[in-house]
Structure formats: C-alpha cells, structure tokens
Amino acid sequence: MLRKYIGIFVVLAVIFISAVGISTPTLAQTKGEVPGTALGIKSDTDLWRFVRTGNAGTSQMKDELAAVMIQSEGDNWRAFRNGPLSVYGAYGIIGIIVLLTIFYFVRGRIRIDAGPSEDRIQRFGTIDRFAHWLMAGSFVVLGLTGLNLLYGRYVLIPIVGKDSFATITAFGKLAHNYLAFAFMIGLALSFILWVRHNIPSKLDLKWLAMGGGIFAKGVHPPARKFNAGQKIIFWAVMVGGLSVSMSGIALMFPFQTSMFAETFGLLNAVGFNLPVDFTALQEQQMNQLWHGVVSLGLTTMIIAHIYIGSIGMEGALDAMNSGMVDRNWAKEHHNLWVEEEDQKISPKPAE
C-alpha cells in the first residue's frame, strides 16, 4: 500500500514540475519578462532592436568596433554596392561606349574642312604634355583596376580563373594604392597650368549654343585655347579628381579622418540640415561608395574625352603628343587664340 501511495505521489510531482517549467517560459514571453533572475531587457524586440541600431556593449578588446555586434549600415553598403553602384556604372561606361560608336558611323570623323596644311603651332609645351599624361596614364590603370574591384570577379573570374584574378587582383591593388600619388600631383600641376583658360565667358555660351561644331560640317564656333566643352572636361576632372584623391586617401589610412562629418557641417552653417554624428565605420563606408560613384562618373566622361582626343577629330592628338597642331586645324577649332598667338609673333602696328 505504501509503495501505491509513493508511486502516485512521484506521478503528481512530476507533473507538477513538468506544468511549472512549461508554463512559467510561456507566461515569461507573454509579459515580455525574462524568466526566473536573470538580467536583461523586456523583451527579445528590443534586445535586438537594441543591436541592430548598432549599439555597443562591452568587450575586453582595444578596438572599440569589437562591442558593436551588428552594424546594420553595413547591410546599406553592400546593398548600395552591389545594386545601384554596379547596375547603374556598367549601364554608364557600357552606354557612352555605344553612343559614341553610333556618333562615329552616323557623323564620321570631324575632318579638318581646309585640309592639313604644312604650317605647324605650338599649342602645348613639354610641361603640359608631362602634366596632362601624368595625370591620364595614372588615370587609366586607376580606372581598370577600379573596374576590376567592382567587376572582375563576374568579368575575369570565367576567363581567366580564381587564381589568376587573385593575382590579377593583388598586384591591381598596389598598383591603385601608388599610382594614386601620381594622379594627385599631375592633377595639381594640369590645375596650375591651365586654371586661367578654363575661367567661363560668355564665347562658352555661344559655343555651347552651336553645339560646339561637331553635330554639322563646316560649323565652327569661335574659341580660345579651351572652348566650352573642354572647359566642362577641365572644371570636373578637377572638382571630382579632387573629391576621389580626398576619398581615396580615407581609404587608404582608415578610420583617420571624418570627411563626411566636416562637409555636412560646413553645409549645415549655409542652411542645409544633415546628419554629422557618423562613427568611424560609417565614414569608411561612406567614402567607399563617394568614392565610386565619382570614379565611375569621371571614367564615363574620360572615354567620350578620349574618343574625341583621337580617332573623333583629325588632328586633335597632336596636341598631347608633339605640342604642335596643324595651322589649319587650329584656325577652325581655336580661332581666337591663334589670333592671339600671332599677335604675340607680329604685333599689328599702332595706329
């Protein structure tokens, strides 16, 4: 009998148990209350609410990004990265390419209409020519290893392999990360140079209002050394050579600079009202994808300026090439200053 009654006993406090422990996790998530003593917030929302806004907790370790557990900006990056960033850059280079393929059947090359003469000018100097290839040949190994960092790995990988594109991809790299000093230096001394042909006028207004000559033969627009459009070119290679060697440089001496939060304050003083508390990933992310996006602007516009620097115009490359352009070539395209440049030869007389 009192084996029964141990036996039934046993039965009830094990169900007994097994409801409490059931039960009390279930009316603990209910109430949104951690169960028995143990520390933390109400609930699971908020506790990941809490991290994913990229709060910090505490951690041993020197680095102060070690306690951010998840940085959501991070999934913003990658998204803008592989989305807009890559779609809207091929669409870009791959659309210039074909609207100038177009142009060169639909309009041919522009040709000089007097013909190449036998009488030369001097148009570039050996200064301007070390300028302006420093700057375009450091340009296009930044742009192609560039391209690869965003590209290569749906472009190179199924043609050349893993292992090639790793390597492709390394030495790519050093040669960005050096190459970029070079750049910088031939972008301050093009500036230096040619700043004072670049300042606008209103000759740019009637240039660009005959669409510089290009669109219809025998229509050239009067200029100076530099006409509207290279104008154009000049002003945003230097703004966005600029703007890419600053975000370039944060890059390459990470979390060392607050570029974004110094910009957004400088507009924040003239009116605007933007974000300027940004930790030191957030800047890093930022000035990854500035960094992109203007690259990948100034490649689009580089290779419409290459098109027309050679095979676009008869006689034009030349003028990076030997300094001296053909006379005839020059009179249509630059009129006025080979007016100025003949005066400097052969002053007209007073009258």
Contents of the next structure:
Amino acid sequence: MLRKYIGIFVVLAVIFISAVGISTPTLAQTKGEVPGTALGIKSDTDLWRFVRTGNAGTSQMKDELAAVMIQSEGDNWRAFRNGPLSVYGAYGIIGIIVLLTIFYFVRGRIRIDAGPSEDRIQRFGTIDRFAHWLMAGSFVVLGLTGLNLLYGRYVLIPIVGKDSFATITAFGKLAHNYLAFAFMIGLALSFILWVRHNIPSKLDLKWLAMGGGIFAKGVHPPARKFNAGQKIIFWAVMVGGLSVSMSGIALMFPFQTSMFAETFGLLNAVGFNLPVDFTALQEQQMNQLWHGVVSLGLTTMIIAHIYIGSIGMEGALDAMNSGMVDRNWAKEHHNLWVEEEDQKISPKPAE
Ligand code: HEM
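Starting from the form predicted alone, produce the coordinates for the form predicted in complex with protoporphyrin IX containing FE.
Now the complete complex, all chains and molecules, led by this one.
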C-alpha cells in the first residue's frame, strides 16, 4: 500500500517539476537560448561579443567612457607597446651602439689632420652653450627615465630587485614630468639661436655626396657654421622634439586633446583617407605610442651625435665646453664659417 502511494507521489512530483520548468534550463541552453528575460533571445555569446568588441552600454555616469566595459583597442595598444615598439626600439639603440663601436675601431678617432694650432676661435657664446646643455642635460635624463618605463622591468628588476626598482621608477617618473619643461625651453631657445644657420643649401648636397668626409682621412667637404649632417640633426631634434613634447603634454593631462583626429583631418584635406573618429581613450593610446616611437628614434640618433661630439672627433667638445675651438679644427670642418668670422674681424677690401 505504502509503495503504491510513494509511486503516485513520485509521478506527481516529476510532472510538477517539469511544469514549473526547473528541469528546462539545461535544455534551453543547449538550444542557444538563455533562461529568464535579461538577455531576451540573445545568447551569452552575443552579449560577450558586444562587450568584448568595445561597444558602449548605458551608464548613469557622465563620463561616456564609463559605459564601455572592455575597451578592446587596449589590446592592440598593449600588443604594439610590448611588441614592435619595444623590440625595434631596442634594436635601434643596441644597433647604433654596435655600429659606432665598429666605426671607432675601423676609423679611429677623427683627428685634426693639420694637428692642433696655437690659435682658437669662438664658436658658441654663453647663451648658445646654456641652451645646448639645458636641452641636452634634460634630454639625457628624460631618455634614461623613459627607457626605464619601457625596459626597466626586464633589465633592472633582475639586478636591483622589485623594491629598489619601484623607488627608482617613482622618482624617475617625477624627473620625467618636470624636466620635460626644461627640455622644451632648451629646445625653443636652440631653435631661435640656430635656425638661421640651418637653412638647407646646395653646399649640403656636396657635403652629403662626400659622406661628410668622415670615412677617410684628409677629406674635408666645405661647410659653413653647420654642415649637412648637423642640419639633419638640428631639424630632427626640432621636429621630433616638438612632437614628443606635444604628445608628452597630452599624456600629462589625459583626455584633454584630440591631436590625432585634428592631424589626420588636416592630412585628409590633402588627399589622405585616415580615420578621424577617435574616442578620448584611443587618442590617449595613440599619443602614448607616438611618444614612444619618436623618442626612441631621437634617442638612437642622439647617441650617434653624442659619440661624434665627444670621443669620436678630436676638438669637437671644446665648442660646447668653453665655446672656443682650435682654428685648424674649424678650418677643416667649417672652412667657410671661419672665412666669414675672419671677414667680420678684418673685412677684406672690396676689389
Ligand atoms: C650629452 C651629450 C652631448 C654632447 C657631448 C654633445 C656635444 C655637442 C657638440 C660638441 C656640439 C657642437 C658641434 C659643433 O661645434 O659643430 C653639439 C651641437 C648640437 N647638439 Fe649636442 N651634445 C650632446 C647632447 C645633445 C642632445 C641630447 C641634444 C638634443 C636632444 C643635442 C643637440 C644638439 C644640436 C641640435 C646641436 C647643433 C647641431 C649639431 O652640431 O649637430 N645635443 N653637441
């Protein structure tokens, strides 16, 4: 008897459970539908795809970025920063150091062919040297602290440990932020002081065709105050320095600028077909990558400049130290400039 009642109870229970749907979710999910009304007829996959591809939902917050749960361009940003930017940046820096080392052993230090003279000639005044060292000193610290942000975790942590690395990086970041302004002042001053000597001329083509005379002894193409190689450095530092400064300011004051949209808009006006519809976060990410690309390029070039301005060439550093250079050095590397200076002191009578 009891068995009969238990049997009826079980049958009724199964019918009841099926009726209220407790057993249905598994079945519904296998059909691609989701129980409840939250997703409507959409599946988890649809929702995930929507969120994962960076779409905005709705939010009570005023910041429109708050409605984006996952900003997918962040993946591209990270992949580029930790991939090509870091890898090719390291190739550039290590590559130029290797090349300069080979150059040093093959060519040796570029000496004054005629030997040092007794006579000296003023090449740079106090204000020129102040501008140069303000720009150079700040750039070196900016470069080192910037490289630390990109490579420090791989290079320094194994050597100094995580705690010291954290302290170095925190102070480095402060130095990076504040010295940026010293660099900008040095850059602007150098531009004002030297731009008139850096206008390209026909003479530069000759200088370049002769490789600047740096590969063979006794070869000295004519040059005025700055030769073609120096003009290239000057313009690269000015244009690159301005660009790195602007992207750096955009990083210091996030989400305030739309420089990429504006620049691409200008380029589109002259025939390009670039996207201009960027969110504030995308602008920020592109600023960061651009800042890295330009500063790594500049750093690579400046390593070569530092080499040639110091150990690479006898007599060069005096120009930025005391401002007075050896007359034979000046005649060999900047013969037309020496003539112009002599002419100022004792003008030749007109023929
Ligand atoms: C830190 C080590 C550096 C040394 C030893 C050094 C040395 C020199 C020297 C000797 C000159 C004068 C060349 C001449 O008389 O013809 C010069 C010029 C110049 N330097 Fe530097 N420099 C250094 C760093 C920098 C940095 C970091 C920058 C820019 C970010 C820079 C930018 C320039 C520019 C634009 C000129 C004028 C064009 C030229 O000579 O190439 N220098 N430097």
